[in-house]
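First comes one chain, alone, set out as structure tokens in the form predicted alone.
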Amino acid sequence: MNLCNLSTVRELLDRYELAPRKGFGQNFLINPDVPARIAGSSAMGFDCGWGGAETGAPDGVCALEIGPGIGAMTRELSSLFHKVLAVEIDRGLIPLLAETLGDCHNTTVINEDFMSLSLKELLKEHFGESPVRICANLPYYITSPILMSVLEAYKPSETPQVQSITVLIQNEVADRLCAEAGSDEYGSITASVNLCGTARKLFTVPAGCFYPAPKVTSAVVQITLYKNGVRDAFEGLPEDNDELDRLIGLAKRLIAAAFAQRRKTLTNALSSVCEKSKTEEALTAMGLRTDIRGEKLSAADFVTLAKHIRGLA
């Protein structure tokens, strides 16, 4: 059964009396090369190209898929990973998935709203201590909340069980996730992601690869989480885990405040978090202008700023 064949997709949906639901952002892939390339890139840790993965994921690595749809990418993941867990919010798709994934014996499908679950508990229940890679064709309307729920599931001082997140999202959002500090696309989510890992745009996907076709181009982004937590990315961090978590927590609040009023100077934008004089003093110590805007600071800069404000620099 070719789950990317448009006639097959329509026949399956008709037989189960289903239709793509806008409320769930359902756009099913109808180009078989796309799910193969996404799943392969997740397994190999880089863009595997249109030919798909040459080998599977390292031994014991498992996959979590958010929103399997009718199972096209799930089947690819099943062939590449030790175990696969697919979380599907649409109750109507569960019996359909039982058919399309019936021979994928290493795959489990659960009918849950991913946003209502505890990621850490979910992974422990299904995968134990095994490393996990997340893969998804995400609904555009909930991309950022889902990504941040994954990234914030772990304390900055913790070693995350999730190794990477490979997602198909709106191209405009992909550009924001991978933007450089100071660019027009750079924003709060860019800096927030960079506190947890590094994002790379792998390839774009035209609207014609979906049923129904969206009105925008999509792209695949891979976020690789820092293997041992935030200490892998930034220097001079506190040795005490609680102090480290408080420091990064402050950096997150600074990022949120800076981009909530991005046209204001950083000193003014952060006035609800820190006294203006203290922000100016910290910026001066960092060798930055006191009238600089937050959009010019990288994630590392926000961490350094937080260190100065907390007296740790």
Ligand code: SAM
The other form holds:
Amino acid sequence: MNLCNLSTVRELLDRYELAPRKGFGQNFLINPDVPARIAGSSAMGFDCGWGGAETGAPDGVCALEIGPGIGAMTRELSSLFHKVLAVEIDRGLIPLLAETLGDCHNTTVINEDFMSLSLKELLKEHFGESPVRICANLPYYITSPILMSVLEAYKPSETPQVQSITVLIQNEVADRLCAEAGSDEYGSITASVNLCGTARKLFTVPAGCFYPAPKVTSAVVQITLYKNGVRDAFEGLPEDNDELDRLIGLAKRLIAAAFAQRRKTLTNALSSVCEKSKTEEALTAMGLRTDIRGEKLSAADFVTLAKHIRGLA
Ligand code: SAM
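Structure of the form predicted in complex with the ligand (previous: the form predicted alone):
Once more the chain from above appears, this time first in line as the rest of the complex follows.
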């Protein structure tokens, strides 16, 4: 059965008395190249040279899919990964998935709202200690909360069980995730993601590849998490894990405050988190102007700023 054939998708949904649900962000992929390419990109792991799309992911690596829909990408993941877990919120799709994934013996589907789950517990329960890659055609209404819930699941000092997140999202959000500091697209989500990993836009997907077609163009982004947590990315961090977690916690609060009022100078925007004179002192020590705006600072700059404020630099 070709799960990306529009007539097949319609026939399946009709047979199970279903229709695409806007409230769950249901836009199903109807171009077979797209789920194959997304799953292949996840298996390949661009920034790490992990495995290859033809041979599948490296031995033992598992995949978590958020929102399998009717199972088109789940089947691709099933052929490339050791084990697959798919979390689907729509109860109506569960019997349909039992049919379309009936021969995928390494794949489990659960009927849950991903946002109500503890990611760490879920992965331990289904995959033990095995490394995991997340792959999804994300519902647009909840893209940022899902991404942030994955990235926030691990303490900055921890080695995350999740190696990478490969997601199909709105093109505009993809550009924000991958933006350079100082650009128009750069925002709090960019800096927050860069505290946990590096984001790379892989390819765009036109609206015509979905049923029903969304109003916007989409794109695939891969976030590769730092293998050993934040210590892999920034220099001069404290050796003590608790101190490190507090430092990165402060960097996150600085990012949130800086972008909540992005038109203000950083010193003014941060006044609820840090005394103005202290921010100015820190910026001067970093060789930056005291009237700089937060949108000019990279994630590394926010970490350095937090170090100065905590007296660690
Ligand atoms: N993976 C399928 C595909 O590519 O054709 C469907 C993608 S569709 C854009 C998003 C899917 O996520 C839908 O199946 C929807 O029901 C599911 N979904 C939406 N919110 C969810 C949530 N909070 N937890 C789990 N699944 C969710």
